[in-house]
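This document starts with one chain, in the form predicted on its own, laid out as structure tokens.
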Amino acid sequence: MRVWMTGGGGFVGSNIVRAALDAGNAVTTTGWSFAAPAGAAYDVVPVDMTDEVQVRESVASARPDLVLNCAILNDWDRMYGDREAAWAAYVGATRHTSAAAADVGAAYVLVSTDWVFDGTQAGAHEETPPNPVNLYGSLKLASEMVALERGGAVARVSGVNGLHLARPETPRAQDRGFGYFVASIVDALSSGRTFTVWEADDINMRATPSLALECGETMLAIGEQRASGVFHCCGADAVTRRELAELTCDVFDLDPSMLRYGPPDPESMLAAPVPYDTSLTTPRTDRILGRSATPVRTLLERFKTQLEQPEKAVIT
């Protein structure tokens, strides 16, 4: 299968690239600051996602079987400071990539988020009506509507953990979401530092963790089936930050007495509200893909295996 995707230099995107290469697929990803390492088995092309002509020409040249839109504007200050640019980066890019996919008869998958929910919709399934509480969630929801109206698929990720395969040397840090949470704990405790697990009412306190690499594998399965509609790319278990921290210590053989619990770093504040409980369920995803969501312990064990395989720590 030939895959053309956006955002291959990002956290989730780099794992999609790895999953695609491991499955023997040909991959082309967009990127500006990101470049493929020497000898890489995939291509990186500079494409302005807000430019419809550039997007359609690049996709037409690649002639992919699957177009996967993963890139996001991940700067909250800029997002809120320039709403037009944010709309173009999310909704405009979704319009352009989905139209380009239709031009060449490719399947289409948009990567979305559990933050399309408001934090009170615990255990949301694929048909639960979204209700975002911030601009990021609203932009993702608007993008979902474009993708679905054009017959594509939406793959919502939740509490994504794992390795950033394009920038593995980047230090991981806890934030008000669940991303990088496990890596942050492993980095701190394995080097002898204590780790404060944030607990507060104004952060994402409960979610359904996923592993970035498994998310990539799930998205490829959606594309291979040319499936449409909403899918939830996450594990089987909803957990709190405290529960995930303690389970991480157990799986990674770390000392739980080095965990602390307290309020978030004030400098981590975002420009808008954050949903408290974004836990998901996966009935439609499991039914259509013929699988069962992976238990969180198994996801952590797989993450540990990744860390023990240096050759898998980068995409080459």
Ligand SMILES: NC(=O)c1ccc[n+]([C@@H]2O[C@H](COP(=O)([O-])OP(=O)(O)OC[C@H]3O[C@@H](n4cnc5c(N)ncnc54)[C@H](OP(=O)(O)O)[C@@H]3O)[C@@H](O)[C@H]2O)c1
The other form holds:
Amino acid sequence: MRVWMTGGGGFVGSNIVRAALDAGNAVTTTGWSFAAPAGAAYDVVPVDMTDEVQVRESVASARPDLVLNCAILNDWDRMYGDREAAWAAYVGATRHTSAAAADVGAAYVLVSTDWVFDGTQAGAHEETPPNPVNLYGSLKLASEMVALERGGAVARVSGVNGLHLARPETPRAQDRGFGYFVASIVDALSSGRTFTVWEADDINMRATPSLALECGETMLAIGEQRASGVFHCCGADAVTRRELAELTCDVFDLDPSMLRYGPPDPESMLAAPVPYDTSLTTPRTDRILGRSATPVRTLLERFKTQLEQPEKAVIT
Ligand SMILES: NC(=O)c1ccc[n+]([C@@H]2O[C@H](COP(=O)([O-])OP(=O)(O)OC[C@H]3O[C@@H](n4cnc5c(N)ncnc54)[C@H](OP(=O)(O)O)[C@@H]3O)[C@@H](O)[C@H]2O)c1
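Requested next: the structure of the form predicted together with this ligand (the form predicted on its own having been shown above).
Whole complex next, starting from this chain.
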């Protein structure tokens, strides 16, 4: 397939690029601030996803089989401070990319999130009605509606772990979500530092972790099938932060006595509500893709294998 996507220089996007290249696809990604390394096996085009003309011209010239919208405005202060820019970056970009896909007859996938749920909807499946509690979730839900009404697919990822393959130097730190959680524990414990697992009522405390590379593979499978509707791109098991921390120690042979449990760093908190339990289930995804979601232990073992292969830790 030829894949045109936004956000290939981001954390999740770089893993989609890797998965696409590994499966023999040709990839064009937007580069907002990202530039391809010399000799890269994929194309980076300087396209602003909020500019309809740029998006449509770039997609028309690439003539992809699959258009994938992964990029986001990932800055909560800006999102809350400039609502028009936020709407343009989420809903506007979804409109432009889905229209561009339709122009060339390409399949369409929008990357979304488990934060479209309110934190009390444990085990939400693909047809559970969302109920976002913050602006990010609301913008994602509005974007989902655009993608779905235009016959596209929505790929919700959750608790994304793994490596940033475009910017490996990106600091890995625990935050109020589950992203980077495993890498942060591995970084700390393997260099002899303790790690405090945050526990509080106002952060995301339970989720269904995924591995970014596997999310990319699932999205490509959705695109290959030209499937539409909502998909949950996550593992099979919902876990708490504590359970995921302990399992990480087990899989990565790290000392669990180096784990501490305590309140979050106040500086990392958001001035917005955060959903508590965003665990997902995957019945529709499994049925349509003809597979079973991967157990969380297996995802961590795969992540460990990735870390042991530094040549696979960056997209070139
Ligand atoms: N990380 C998680 O744990 C998680 C959880 C749930 C859902 N998600 C979803 O996964 C997707 C990617 O998230 P991420 O964490 O990987 O984000 P990220 O690392 O912050 O990447 C964001 C990307 O958006 C691009 N971008 C920003 N503004 C742009 C513009 N105007 N035009 C074109 N590109 C622009 C950036 O481009 P440059 O690289 O060129 O600067 C960057 O590649 C999002 O849809 C997010 O909602 C992530």
